[in-house]
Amino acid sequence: MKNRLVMSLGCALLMSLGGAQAQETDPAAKLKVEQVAVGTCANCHGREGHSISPKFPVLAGQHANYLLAQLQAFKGQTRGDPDALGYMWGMAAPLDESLMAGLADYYSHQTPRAGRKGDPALMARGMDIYQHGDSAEGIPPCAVCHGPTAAGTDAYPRLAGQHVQYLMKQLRSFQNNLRNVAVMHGVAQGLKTNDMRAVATYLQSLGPAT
């Protein structure tokens, strides 16, 4: 009786996993995701998530959980920075959960790459703030959450290779609580504009294997 119960539970688990896998690899769903990514998202975020315009974020290699959370926030109109209101609230409105999850997964599997390098002195200052913080200004090291190579985690976004302009815009949004994230408000509050630019310039230069 015990063996039959174990076998039944095992079969049920396998069927469940098989169903989930089939859903993830469903050709029609995958095609729909790719059509939206190439036909719509690429207009701003570029082919495979490598945006050309510094106004729009690089999505290639970003963590799926983070991307999904942002899409949900856009759809729910709870992320209030200017570009969210101007672009993403409307873009996310027609997306259902399945498509949002598919898009997040799609971009997380694209290969990230380094951006343009900037002034060496500015990058050196940015690296110092990112890795060690600035105790005099009460700024903790960014690397504590985003990782030593700025690759991020499931909970914190990848910053390596991101555009300077986009990073600075988001830091200002955190400063002003347009993006209501308490941790980042505290971090960004002590950053002067020159230090923001230094950190952003350093981060833009980082590649996938930095």
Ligand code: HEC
Second form
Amino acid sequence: MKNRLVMSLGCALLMSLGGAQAQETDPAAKLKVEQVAVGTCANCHGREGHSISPKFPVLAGQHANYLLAQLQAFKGQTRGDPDALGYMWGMAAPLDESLMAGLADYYSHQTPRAGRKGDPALMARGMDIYQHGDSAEGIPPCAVCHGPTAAGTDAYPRLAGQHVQYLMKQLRSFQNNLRNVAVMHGVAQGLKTNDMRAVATYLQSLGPAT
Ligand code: HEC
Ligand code: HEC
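The form predicted together with the named molecule, contrasted with the form predicted alone above:
Below: every chain and molecule of the assembly, starting with the one above.
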């Protein structure tokens, strides 16, 4: 029994290694990913994921695990904000699993750009919330999950350099459960609009540091 488990784990590992290798070395698959990224996704998310319009999230330097999970959520129609529904459900529908993984990998390898500074008082309040939370309002420090420089990890998304407008909209969607993620619902529940703007302004100002 134990041996069989070890063997099947071994097979699964070999298969997943094989899959990752195939993607890196298969020039046709790589070309397809680049064609979709440049020909389709770039229309909204910008060249190499450096989006200009604040409605469209920056994808450059985001973690591959997170990107893949979001594409799966759009395709599975579980990320249900009206903009997700209006823009991304249709985009993700025709993507198969290996193309989604390829696109996630592609964007995770693009270098994030320098942040854009905002109002100094808002940035200062935002930094305080991000690094220390606000215990009176029941808000935990964001840094414990998203990291001290907001670079994120394999388990938590990068937030540094993201557009204020997009960040605020996601925080509202977590609050009202249109984007249904229990952990962020709990975190964002007590965030007032001014504090949301402050933390988003601070995050947009952060650059590529990892
Ligand atoms: C017509 C515009 C448009 C196109 C084209 C588009 N997207 Fe999007 N994308 C959006 C919008 C708008 C959002 C934010 C949705 C929301 O607010 O919930 C988004 C969100 C995302 C997210 C979530 C990012 C995050 O930080 O959570 C990923 C990943 C993504 N898109 C990948 C892609 C990929 C890959 C393609 C190409 C196959 C693509 N998008 C094409 C508009 C677009
Ligand atoms: C306990 C861990 C934890 C804490 C603390 C936390 N987050 Fe998150 N956050 C997450 C997870 C997990 C996700 C990914 C949700 C998903 O899978 O869609 C996330 C996602 C987000 C997103 C969406 C990013 C995107 O690209 O769409 C934003 C914005 C965000 N968090 C902001 C914050 C802010 C601001 C704080 C502090 C007030 C904070 N988070 C504290 C775990 C946390």
